[in-house]
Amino acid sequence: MTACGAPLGGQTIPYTKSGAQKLILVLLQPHAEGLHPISRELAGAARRLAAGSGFKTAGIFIGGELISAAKAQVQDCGLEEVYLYLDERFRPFIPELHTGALLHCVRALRPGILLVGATPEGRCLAPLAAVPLETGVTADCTELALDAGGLLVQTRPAFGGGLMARIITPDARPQIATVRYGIFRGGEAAGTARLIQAETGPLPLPRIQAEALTAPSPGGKEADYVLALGGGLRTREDIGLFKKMAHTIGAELMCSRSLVERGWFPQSLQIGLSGRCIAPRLLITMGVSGSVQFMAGVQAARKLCALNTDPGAPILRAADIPLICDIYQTAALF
């Protein structure tokens, strides 16, 4: 890929639907262990969107180097081609430089869709790229689909979870969506990506200098079994009863947002769009109503067993194993 007549970080001319290519571009994000898992999930989402739609898929990787572990993961992600922006100055995350590389790639390829992981870096880059391109960003999408006209339908909770908004970008391009880690499954890769070294030309001098920055890890091995408590918990002192149950069955104890807001659990143990997205083999919820935000964080759970005394609780309709019972009597059995 050439410099396309403009230096890296130079002026970006917005383009509309008529000037866009039928291409889905995925930002592949590095971290200390190679490639961030969200990248594989987004590559899988891109492949599913492209299937039968006439869209092609491509990725962009921005970093100081492509270590062997990352190279294997990039090639095996299932995208058709990946553009590599490799330079020592990309090793620390400097928003100006990384945004310049992303805009350089977008200027050259003119993708119709751009998918970005909702990591700290991705949440920074997506809006920084959207402004000069005069397009929008739909953040924290829980579902992506193409309509009959080829528009990206971006679904996310709105109005405090009171409804699911389906958002489209009729004319501006690219259509940019961010997705949190754990929302989609990567699936099996299909084919080996062709790696293309981007010719960026001179890099602009950033207004800030970063000596070192370590990309945050997506976390260690996730628990296979999770016990989640919700607003049905009566007092803070009752946590001990359910902690004993979790220990007995070998599950990690987590919670819904309501218990974090009460100050009973740290935010690091919260499940949902404003907390963590999890993918356990078995999720047991006790006293969780099943808000839109909570359910968005457990879409990847293989089995859901929900315990609630309210027969009308939304989570019971979504559960594989719905149980109408008293959570305290159940926990006392352990």
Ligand SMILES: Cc1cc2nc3c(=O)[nH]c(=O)nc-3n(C[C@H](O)[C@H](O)[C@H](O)COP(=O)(O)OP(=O)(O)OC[C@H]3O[C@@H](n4cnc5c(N)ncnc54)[C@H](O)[C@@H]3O)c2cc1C
The other form holds:
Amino acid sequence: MTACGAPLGGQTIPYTKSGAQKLILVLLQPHAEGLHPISRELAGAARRLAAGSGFKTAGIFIGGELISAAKAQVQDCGLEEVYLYLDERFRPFIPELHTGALLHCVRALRPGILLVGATPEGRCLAPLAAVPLETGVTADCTELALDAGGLLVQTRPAFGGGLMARIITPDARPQIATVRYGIFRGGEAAGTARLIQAETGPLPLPRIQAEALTAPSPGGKEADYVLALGGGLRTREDIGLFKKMAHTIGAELMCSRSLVERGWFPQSLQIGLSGRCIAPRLLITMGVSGSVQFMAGVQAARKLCALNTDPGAPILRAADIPLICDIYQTAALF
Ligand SMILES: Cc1cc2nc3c(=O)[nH]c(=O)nc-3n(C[C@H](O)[C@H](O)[C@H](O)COP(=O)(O)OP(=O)(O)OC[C@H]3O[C@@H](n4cnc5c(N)ncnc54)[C@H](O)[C@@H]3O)c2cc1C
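For comparison with the form predicted on its own, please write out the form predicted in complex with the named molecule.
Okay, now the whole complex, with that chain kicking things off.
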């Protein structure tokens, strides 16, 4: 691979399977002083896909500068090389300029796969890049795998979570997937990426000027222990019982959508397809049935302990520790 030497804003010529490299390109997104944690999760996913498949891995970082904290994270995220697009004008997120940089890199490297974190910026960039490349985007994937022929199999809930769709892009390239934060466990630090300064020439003037845009926080530090309450909760007043239990075991209290719909919890604490994806070391669910939509948000939990009175509840089949018991009797022990 060579450094990208063509000017930014050149013509984007779509390419197909035959013109693509066996390369997985990951968009590494800046956040605050470092990288957004989704970047590390996607770098880990790229490494796992590449292992034994003949694919190489690379990253692209677009930002105002690479301060030392971010540089260390970029270097040890486990990708083989990272292309740096650094310019003061990349500091605020301006879709037109950032898409230009992403397309510049894609034109030069011709990756077979492009992975983008489903942050607000990533959700904006992926389709903006896909249009001139005449390819598609599979948004909010919950699983990524390579089939025997090296095609990216992109799994995501469809029809409101009623089924899991496995989507492939047979011919157009790159195969673009966005993934929400928390779906893939962040890989351990691995290797030292070669940093390559992209040569773009002067940046074109964007048609829109942005003064300052602040990216929303990825949610602060993720909790190691989460206690999730579900529709089995009888009254709003009962929340106190489970709050006490959560406090005693050092867990963060969250919920399924049924309690948000009852107005007992804010939406920010909802787990699932239309809520948050979480990756705690231990998730304890109490009175949660285990709908497909709820389960879409807990794929990355390391251990799941589920309490439910109904032996047929789907969550008991998925749990590492299934407990057929009454949540009120359990909470009374704390
Ligand atoms: C487009 C779309 C998106 C959605 N997104 C989400 C989402 O992000 N997150 C989400 O959670 N849902 C989501 N849903 C809703 C989802 O389909 C379910 O309705 C919801 O997950 C049900 O929540 P629940 O399992 O907590 O409640 P319920 O279905 O009411 O289940 C309650 C469970 O508690 C058990 N129980 C009752 N009493 C006790 C007791 N005393 N002790 C022990 N167990 C008891 C019952 O056996 C039952 O299994 C979405 C739906 C749609 C259509």
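Keep in mind it's a predicted model, so treat the numbers as computed, not measured. Think of the rigid core as the biggest set of C-alphas that the two forms share within 1.5 Å after superposition. Residue numbers count along the first chain shown, from 1.
With the core held fixed between the two forms, residue 233 has its Cα displaced by at least 2 Å.
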